[in-house]
Amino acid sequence: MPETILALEGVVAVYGFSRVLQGVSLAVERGKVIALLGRNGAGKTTTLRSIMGLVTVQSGRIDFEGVELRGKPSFEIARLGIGYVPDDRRIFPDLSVEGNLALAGRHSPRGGGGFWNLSTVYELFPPLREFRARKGSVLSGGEQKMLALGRALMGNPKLLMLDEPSEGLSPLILRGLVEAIQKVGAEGMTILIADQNLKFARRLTDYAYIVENGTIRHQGAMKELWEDSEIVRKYLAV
């Protein structure tokens, strides 16, 4: 039986008086790689947001390996294991590429013992190494979003959520970070990725879930999805 690290049961998250999430419920399997698709604004972030702490979550559970993540802060959540690249990608400008990482690696309970290190991570963004003496505030978008990922990384989690990773990328920056995600699941890291491009997450999951106005309104296996012209038109077509 494939075991789940992360399920999430009627979940609902507020920012101050205007609820987001309608009562969301999914589960992740360890070992997989998830797609939570939708439009902007339709819930996705915030969910992302809700497992890290970041927002309110009124009522609900959130369980990640047996533990309830309700209510706790967000560093203690990422010491439990869970690696979170945001939407913007929060990098920290005045650093270098490699103060980035060496901070990241350092800070984390699983940093330095795991699979990923500072050689691991540039064998898997070549460009990093290349630049790993200049600082974070003058690279590209591109770039800074490799070394979000590769910051992630550097924690060894068990569980990896990417919030939109795919948007403002060129096809080419595009193409090596679907092989770069593509190369850390075969790893076997769990992973999670919210975005609203269907093409994209396509080329990295085998199931996903649609969230519309704050509720999971399909889940199921990608190929049926994609094959499933209705279902994209209703609750992913732009």
Ligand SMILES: Nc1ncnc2c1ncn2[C@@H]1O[C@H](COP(=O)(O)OP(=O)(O)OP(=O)(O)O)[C@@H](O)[C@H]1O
Second form
Amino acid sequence: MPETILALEGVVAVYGFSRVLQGVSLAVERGKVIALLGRNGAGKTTTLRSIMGLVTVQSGRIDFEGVELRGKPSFEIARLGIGYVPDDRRIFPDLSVEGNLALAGRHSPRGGGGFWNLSTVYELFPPLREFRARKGSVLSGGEQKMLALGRALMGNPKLLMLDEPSEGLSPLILRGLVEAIQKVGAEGMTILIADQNLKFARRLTDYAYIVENGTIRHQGAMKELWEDSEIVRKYLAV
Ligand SMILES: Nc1ncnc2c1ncn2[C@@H]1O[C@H](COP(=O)(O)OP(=O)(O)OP(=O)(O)O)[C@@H](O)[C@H]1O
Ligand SMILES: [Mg+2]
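Okay, that is the form predicted on its own; can I get the form predicted together with the named molecule now?
In what comes next, the whole complex appears, and the chain from above leads the way.
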């Protein structure tokens, strides 16, 4: 039976005086990969940041496994089992690849004992094993994305949230990333992906929400969304 792991209800988020989310509601079922799509400035990042406790949520509910997240500090939210890969990645530039990964494993209470560890992360991303002694700062954009994702996996979260994973990647690197995320999903990880790229998201998930102006405008099967040129034009196409 499907079980909801994360549910947002009427989430209103503000930056100072500016109301950015106007009451976002969405649900993620355990074990599923879900996309949150929308144009530039639609509210995707703010939705993820609201879940992580990184913006002010003025009203609404954010329920994670029966626990209300609203008002909790973000370290506590991470500790409850949410792994977050922000769009700017934030890897440690002076630490080696392996140092970055090991640190993420050590700092997570759920790190030990899960499926994801140094060896499974290296299996997923062979270039990270090859470059394990290199500093984070000398990695290419694609390698940094791998490292950021690997770091989040090292914490063995119950829910993984990826912000704009496809951004700035060449088609070849993108293909590799799609395969890697598919493998992570196949291991049973629940994943919420915020991205602008419908073609990319379509390969990873069969269900999507579309946000526009801080409100969910559409939700439904990816297959139907893909064929609905009017919705695509209205909310997604560039
Ligand atoms: N720190 C901030 N202060 C004030 N307004 C902000 C801030 N960050 C984002 N906004 C505004 O909030 C709205 C939603 O932004 P958000 O970053 O959530 O969009 P997004 O869907 O992630 O877009 P993108 O595809 O560009 O990443 C935009 O209008 C943006 O200008
Ligand atoms: Mg964003």
